[in-house]
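Listed next as structure tokens is one chain, alone, in the form predicted on its own.
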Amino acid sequence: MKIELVVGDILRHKADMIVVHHFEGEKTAGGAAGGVNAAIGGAIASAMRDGDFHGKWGETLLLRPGKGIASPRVLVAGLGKRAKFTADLLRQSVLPVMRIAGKLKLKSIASALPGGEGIEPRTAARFAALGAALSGYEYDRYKSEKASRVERFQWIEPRRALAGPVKAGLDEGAAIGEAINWGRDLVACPPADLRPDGLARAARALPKGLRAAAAGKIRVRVYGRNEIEAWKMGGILAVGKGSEAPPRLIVAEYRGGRPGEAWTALIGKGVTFDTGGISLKKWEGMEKMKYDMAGGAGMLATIRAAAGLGIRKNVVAVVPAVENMPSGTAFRPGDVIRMMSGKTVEVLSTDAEGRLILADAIAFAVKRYRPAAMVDAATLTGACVVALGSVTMGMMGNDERLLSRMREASASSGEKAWELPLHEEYFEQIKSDIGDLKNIGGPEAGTITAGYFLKEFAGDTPWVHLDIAGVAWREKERMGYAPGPTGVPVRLLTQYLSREG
């Protein structure tokens, strides 16, 4: 889908459908909606007067005016209360528009750009374009009848003086949205078609489709079992032992900063399918365990977004890719693993595998890149879903300055993160009697003890952990996403990388 700026009058612009907006509780249609209302004989005002439309959040009114404007359809989209309107709600407001366009099999949409108190035009444009890109996503690779897709989404700006910032914002939002959708395709892919080697092939193709200058700043390396064994990555080797598909370590560099400038490391869990291993999961819902590599897909997508945006940072994504399967060669509860860092881990559950591969990837990033900051993301614990549901990701870290920057990025991007404590007392739960650590800490504070486990491998490097177990997949249409993968935490991380000084 092409996302474009048109400077002009929405009344004269021809598309399959034009979109204007209205805030709840405001008695008269204003802005673009007011102009359209006057041109089509007061139809919007009549609908409001008769109670057919109130402007509530997510509410829509579809009109076929017949004359007065160049386009055959007008959609009025409700934005809710003006005082509560935010840039991220602007993004979410595009989903009902795209749903109606899909049902009507429309190919082109032209929309006014809604504003709100304190939302700059460039910011509004970025979130609007992001909403169009994310709301238009549908994974239909395996469907005989493909989904009807909008081919062109145009945002209409009547003021030529704002064309520059609006165009910049639209380009930014489109670049982020394209990268997120690239990653969503990976998460949605059936597990038989995306095993560790498949994820590695996708990573090698990461620069494809980017501008030559941006693609040239990306370098992808994939390491196999021989290198993983040579580096003594006991966690990755143990988790991958049960599968016939050998593990991979994917390293994607984006060199957007000056030569010699410090790296930011992004570590993503890449379990392409998780049965739980010998500690076998229940069968209900196991088909969704293809999404257990959402953290890895998100980190690779962030590299793509950083290149598309031209972010002036050196960023490296490290993704350990494994398949966690039960077999005669699988690792067992009771095993003790020696990790790349030299620490030993007693395995109590083979279904707590993500922290084992992340720990080796963190140690690798620290040793190889000596990053100034490090962030990991993983669908790590069911406990995080219990604590924060499907709205907010869990966040922990060892550096207050980095945590503060991530909180700011969360607020600005709209991807919600909530900090959980890493008090020293939690370490007692993961101390082992026969090794250095246990890979689970018991029934209490499961998200925190998993984070504390990773903290032991981050050392003195400023580090933040994001548990995305509850937010990486939507069961129902919500918060501007259709059911399926969401692409978190790409929005948060691109915001952080764009602002970090």
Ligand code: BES
Given for the second form:
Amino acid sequence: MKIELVVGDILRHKADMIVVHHFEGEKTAGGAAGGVNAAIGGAIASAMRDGDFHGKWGETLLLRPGKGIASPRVLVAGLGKRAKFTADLLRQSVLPVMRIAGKLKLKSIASALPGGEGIEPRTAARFAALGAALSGYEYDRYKSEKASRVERFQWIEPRRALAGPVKAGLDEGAAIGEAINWGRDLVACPPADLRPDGLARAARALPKGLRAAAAGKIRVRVYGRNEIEAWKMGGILAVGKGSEAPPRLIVAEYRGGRPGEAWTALIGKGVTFDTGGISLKKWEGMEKMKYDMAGGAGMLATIRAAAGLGIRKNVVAVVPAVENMPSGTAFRPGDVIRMMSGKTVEVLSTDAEGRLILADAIAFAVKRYRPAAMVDAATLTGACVVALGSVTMGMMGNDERLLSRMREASASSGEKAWELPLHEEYFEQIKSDIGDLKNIGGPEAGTITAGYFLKEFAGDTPWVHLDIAGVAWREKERMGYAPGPTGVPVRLLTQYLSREG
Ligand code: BES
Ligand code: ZN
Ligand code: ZN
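Same protein, different state: after the form predicted on its own, show the form predicted in complex with this ligand.
In what comes next, the whole complex appears, and the chain from above leads the way.
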């Protein structure tokens, strides 16, 4: 889908459908809706007077005015109360528009750009483009009949003076959205068709489709069993052992900063399928465990977005990719693993595999890159789904400054994150009798003990852990996403990386 700026008059612009907006409880006066209303003989105002439409959040009114404007259809989208409107709601408001366009098999949409209290034009444009890109996403690789797609989504800005910032915002949103959709395809892919080498192949193709200047700043390396053995990454080796598909360590560098400038490391869980291993999961819902690599896909997509945006930072993504399978060669409960860092871990459940591979990836990132900041994202615990549901990701860390930057990035990107404490008292729960640590901490505070386990490997490096188990995949349409992969936490991280200093 092309996302474009048009400077001009929405009344005269021709598309399959034009979109204007309406806040709840307001008169149809100024703005694009007012102009369209006047041009089509007051049809919007009369629909509101008769109670066909109120401007409530998510509400839509489709008109076929016949004359008065250049386009055949007008869609009025309700935005709810003006005082509650945010940039992220602007993004979410595009989903019902795309739903209608899909049903009618429309090819082109031209939309007014709604404003809101205190939302800068560039920010509004960024969220608008994101909304178009994200809500136009559909995974139809395995469908014989492909979904009808909108080919062109134009945003109409009548004021020439705003063309610069609006164009910049639209380009930003389109770049982030494109990267997110690239990652969503990986998450949605069936597990037999995306095993560790498949994820590695996708990572190698990560620069494809970017402008040459951006692609030139990316370097992807993939390591196999030999290197993983040589580096004594006992966690990755143990988890990968049960599968015929050998593990991979994917390292994607983006050099957007000055040479020699400190790295930001992004570590993402890349379990391409999590059966639980010998501690086998029950069958119900196991098919969903193809999304256990959503953290890894998210970190790779963040590299793609950073390059697309031209972010001036050096960023490296480290993704340990394994398939967690039960077999005669699988690791066992009771095994003690020596990790890359030298610490030993007693395995109590082979289903708590994410922390084992992440611990080695974190140790690798610290040793190789000495990052100034490190963030990991993982579909790590079912406990996080219980605690925060599919609205908010869990956040933990060892550095107040980094945590507060993530909180800010979360607020301005709209990707919700909430902090859980890593109090020292929790350490007791993951102390082992036979080794240094055990890989589960009992039934209490499961998200925290998983985070605490990772903290033991981050050392002094400022680090934040994001548990995205609840938010990486949604069963129901929610928060502007169709059911399926969400691409979390790419919006949060691009916002964090975009910040100066
Ligand atoms: N991949 C799962 C966590 C998960 C659960 C993600 C549900 C998404 C939805 C992880 O590897 C796992 O199995 N964790 C266990 C840990 C337990 C054995 C301590 C869990 O949460 O049950
Ligand atoms: Zn597991
Ligand atoms: Zn897992």
